[in-house]
Every structure is written in C-alpha cells, then in structure tokens.
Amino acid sequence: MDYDIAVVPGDGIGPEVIDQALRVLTAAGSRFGFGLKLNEFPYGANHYLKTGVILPESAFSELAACKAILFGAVGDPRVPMGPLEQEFLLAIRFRFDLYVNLRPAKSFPKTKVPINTIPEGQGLDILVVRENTEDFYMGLGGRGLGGFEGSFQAKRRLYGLTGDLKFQAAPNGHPTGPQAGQTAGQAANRPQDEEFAFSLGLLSATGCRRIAAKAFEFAKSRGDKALHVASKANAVPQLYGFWDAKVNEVAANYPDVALKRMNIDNLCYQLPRSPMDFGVILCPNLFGDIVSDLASSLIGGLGLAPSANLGDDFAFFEPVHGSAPDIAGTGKANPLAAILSGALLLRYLGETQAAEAIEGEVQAYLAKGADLPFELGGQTPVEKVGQILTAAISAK
C-alpha cells in the first residue's frame, strides 16, 4: 500500500523538523509494509514573497487529490502577522472543513515541568478538542474611523454567509449629540477621529453539535466519565450562551458521559492546580487554541505538542509550535512534536502499529535522558535526533 501525502514544509523551523519527521516515516513504512508517496509544495513566506500569491486556487484540488497534508510551521517576520496564517491555515481548515482540531497532551518520562501537581508515577493525558472553524476565527473584522460600514461574506461547506454591517459613534456616547451641561472642551469631543477595530464571532448549531459529539465520543473511547467543557457565557452570553445550549443537546445522548462545563478563566486556573482532574476538554475555536498551549507546557513545551485537524474526507497534520525564525537554521529545532504528528497522520491512515511505534520510540527516548533536543536542556542538533529516531524504528 502507497498512500499519497502533501507535504508543506513552511517557514522558520518548519522544513528541519518535518525533514526529520519524513525519515522517521519511510522508516516506519519500510518496517511495517507501506510506502508513502511524498508530494511536497513550497507555500509559505518565501513563495509568498515571491510571486504575491499566498495560496493558488489551483492547490486546493493538487492538495485533495493527496489523503492527508503534514504541515511544518507558518509565520515569517518579512510577513505582516495575520496574511500567512489566515490565507494559508485558515483557508485550508475552512475549505476541507477541517472542524475537528485534537491537540494531545501527553506527558513523557524525565522531562521537566512547570508544577508539582502530578503524582509520582502518574502522567496526563488530555486532549484538547477544538471546535475549527467558527468562533473569532471567522475571518469577519476590520478596522474604521470613526465608524464602520462594509460588506462581508463567509463560505463554509456547511453554510455561506453575506451581510453588511454599518457603525457611527456618537458624541459622548450620545446617539442624539452634546448633551445639555457639557463644558464647551466635552461638547468638542470628535468620536469621528476615534479609531475603531471589529472581530465577528460566529458559531452554527449544527457546528456546535458536530464537534460536541465528537468529544463525546472520545470521551467515551477512553473511557472517561466526564467532558469538561469550556464557556463564557456570564461575559458573552450571545455566542457563548448559545455554545452551551447545543452542546447540552448532545450530551443528552450520552448519560454515561458528565458534562462539566466551566467558564474559561476558571478552567485556566484549575488545570494546573489540579490537571488530573481533565481527560477530554472541549472548547470552541479561541479558547483551544489558548487551553491547548497552556496544556502543552503541563507536558514540557510545545515542542512535545502534535496536532490533527479532521474533517469528514481529509486531514491535515501539524506540530502545534510556530516557525521560530529566531533559531531557524542553528539545529536548535526539537523535531518531535512534528514526529509525533506524523504518528497521528499514520493513524489517521489506518497504520495504527506504525504509530504505536513511532509513539514508543519517542517514549523510550525520553526515557534514556541523554542525547536531548535544546527545548529539553539538551545540546542535540535536529537532524540528530531524527537520526536517533529513525535508527531506532529500524532496528526493530
């Protein structure tokens, strides 16, 4: 069996760590009796900054036409921040609808971190699942001087969206103007010359459902007894109020399975102090990006930290950590989150005996302690470790 992947080194630290993750893979295909067909691309910052385009309409359908996209890192400091990320990940997410986002965290033996809140003996195992394509990441905001007014649209396979939206301020808070009493310096006040900027949240029912049925559902694989669910419906009861009602639908079906939502301030704070309390947590789209990292430095750093974004017919695979352009070329690169991404591209593959090694060998290499990334207090160059890596998955 061949099976065709896209790959999208990136920018920054982005093509030595997935280097490293390819050779860990053929290796693991060539013990296991799979060949993987690589067809790389060269989006990014430097095609970006090369042809003006970010994304061609044409790469959606060369990048279907692969089962699975192993991604590197996004984000160069030549790039204004928001352009690469929005036009590139974003687009991808929206266009495949990739709505499911799992972030594992895991924890590994001897490495070291932040708190003391984890019995000896004991690891995590969270895993964040993230709500991928509403929310604030909707793509819907702008800036305007002393109002607003534009036009919007949306497209997602489940919905389009277009509307306009128009804003004026008012003087002193005042829709009808200066107010009798003002002094002659607050009856000057000009809310035209106040600059505004705006983000739309938007979420679905049916986005909602989907997503909270699917943490259910793991949930429920694992074994857990209850979901926590992250919300702040006491600030932003519109959008958050909303999130909460549909995920009570689905949890209806699923008695076995507690449902304990907590406001995300709250969780913020519990999940350090008590991080054995968590198994599956289930957020909408900007708080698992912020839970998921605060999760990650629980098992030693982003570096640790793989990612998945699921749809229903393609996914997309990614270590959670950005480009880190500052060592970008030194060797100071940890190549295992993008490892342990490839493990979960190769489940998602059906070679689960693939990943379970790549997964055990990451485990046991961290076990021994020595011959470390820098993340890790070590003096490992990348290409090292993948060398370690890949050397170890073959001798088997």
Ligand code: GGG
Contents of the next structure:
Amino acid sequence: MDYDIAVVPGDGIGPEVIDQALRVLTAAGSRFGFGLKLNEFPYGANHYLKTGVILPESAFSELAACKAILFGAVGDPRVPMGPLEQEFLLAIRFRFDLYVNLRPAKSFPKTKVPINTIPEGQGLDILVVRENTEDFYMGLGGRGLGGFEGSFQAKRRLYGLTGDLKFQAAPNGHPTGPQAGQTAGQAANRPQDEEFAFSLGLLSATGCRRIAAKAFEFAKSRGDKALHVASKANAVPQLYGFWDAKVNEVAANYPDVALKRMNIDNLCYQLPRSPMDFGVILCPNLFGDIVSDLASSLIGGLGLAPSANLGDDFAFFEPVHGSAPDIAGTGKANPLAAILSGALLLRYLGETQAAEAIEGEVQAYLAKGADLPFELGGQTPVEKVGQILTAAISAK
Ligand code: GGG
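For comparison with the form predicted on its own, would you give the structure of this protein in the form predicted together with ligand GGG?
Shown next: the complete complex, the earlier chain at its head.
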C-alpha cells in the first residue's frame, strides 16, 4: 500500500524537524510494508518573499489529492506576524474544516519536568481537545482611528458570514479627566483621535456541539470519569456563556462522564498544582492554543508535543511548537514532536502498528537518557536524533 502524503516543512526549524520525521516514517513504512509518496509543497515565508503569494488557490486541490498533510511550522521574523499564520496555517484548517485539534501531553520516562506534583512512578496523560475553526481565530477584525467602518466575510464549511460593521468613538462615557498616557486630543475629549483595534470572537451552536461530542467520545474511550472544559463565562458571557450552554447540552448524552467546567484562569492555576486530576480538556480555540503549551511544558517541553488537526474527511499533523527562528540552522531543534506527529499521521492512515512502534522507540530512547536533544539537556543535533530513531525502527 502506498500513501500520498503532502509535506509542508514551512519556516524556521520546520524543515529540519520534518526531514527527521520523514526518515523515521519511511523506515517504519519499510518495516511494516507500506510506502509513503511524499509530495513536498514550498509554502511558508520563503515562498511568500519570493512570489508575493502565501497560498495559491490551486494549493487546496493539490493538498486535497493527498491522504493527509505533515506540516512543520510557520513564522518568520522577516514577515510581519499574522498574514502567514492566517492565510496559510489557519486557511488550511478552515478550508478543510479541520475542526478538531488534538494536542496530547503524555509523560515520557526519565524526562525532567518543571513541577514536583507528579507522583513518582506516575505520568500525565492529558489530551487537549481544541475547537479549531471559530472563537477569536475567525479572522474578523480591524483597526481604525476614531472608530471603524468596514465589511467582513468569513467562510467555513458549516456556514458563510458576511456583514458590515460600523462604530464610532463618542465622548467619554465616564468622564474622569485626563489619564496618564492620554494624548492631548483625548484629554480634550476628542475621541476621534483615539485609535481602536478589535477582533470578533464567534461561536456557532453546531461548532460547539460537534467539538464537545468529540471530547466526550475521547473521554469515554479512555474510560475517564470526568471531562474538563475551559471557559471564561464570568467575564465574557456573550461568547463563553453560549459555549457552556452548548457543551452542557451535549453533556446530557454522556451521563457517565462528569463535566467539570473551569474558567481558563483557574484551569491554568490548577493544572500545574494538581496535574494528575486532568485527562481530556475541552477548549475553545484560543484557550486551547494556550493550555496545550502549558500542558507540554509539564511533560518536559514543546519539542515532545505532537498534534493532529482532524476533520471528517481530511487531516493535518504538526508539532505544537512554532518555527523557533532563533535556533533554526543550529542543529538545536528537537525533532521528537515532529516524529510523534508523524506517528499520529500513521495512526490516522490505519498503520497502527507502525505508529505504536515509533512511539515505543521514542519512549525507549528517552528512557535510555543518552544522546538527548538540546532541549532535554543533551547536545545531540537534530539530525543525529533522527538517525538514532530511524536506526531503532529499522533494526527490528
Ligand atoms: N507547528 C505549529 C506552528 O507553526 N504554530 C504556529 C502558531 O502559532 N500557530 C497558531 C495555532 O496553532 O493556532
């Protein structure tokens, strides 16, 4: 069996870690009797700087012709933050309706962690289930002087949204006199001189319900008695009160899994203090991005955290870490998160034995505690780490 895989190494350390992931996946294919036809795509900062195009429309059908995407990272200091992420990474998630972002954080043997709240001999098995298409990632927003007037459009597989938005600054609602840092115009109560920026967070009932159902299913399949859900309905009730209500509706179908709702601030406070209390954590998009970094810190680092972006008919796998331009090209990148993302891809393809073999070899390698990557206190370059794991997979 041969699988067509789209490979998008992207920016910074992306190409280095993806090279190593591909070596390991190819070795797993040889051992378990399948082939990977790798179709590499150049998208990312270099492509954008060369062509002025972030992601051409033709890319979507080319990507769709593959079974899944393996992606490295996006982000480059030569390009302003935002457009690459929105028109490339998020555009792929939205266009293919990859509404489930799975970000597992599982402890590894002998790996140093920054907390002492994990009992000796036990490990974390956290799964962040992040909604991946809505919330503050809608891409709806703007900025303006004295207010804003403009139209917006968002396309999702579930719905399209178009609209106009207009607001105008008005004289102080609560006049208190000039404040520190105010401009002369503002102090003179000239709100037309104030600059504003805004971003619309948006949730749909179907969007909330479908991710909540996925999270409950994951909790159930793990045999968990509880599911934590991140919210912030106390301060942002319009958005997260709605989120809570829709999650509660779905919870009624899962009477054996207790729903534990927490405001995101409290969740971030409790997670390092009592990490063993957490299993599946359901999050709206923005909180999920943040909590998954926190969770990966608790298992030893972002270089150990893989992720899957899943829809009903396509999938996209990437390490949780970003492009780390400060260490790109130094050999200091840790390829394990990319390798483990590759294992998730193989599991998605149904190559479960190969996925388990890779995960097992990563465990065995970390348990040995030798030749570790820089992130984990060693001095082994990215390529050598890939070589060690490739050799381990091929040796059996
Ligand atoms: N490989 C992950 C990556 O490049 N992440 C950049 C980033 O900030 N992504 C935002 C997100 O995942 O929502």
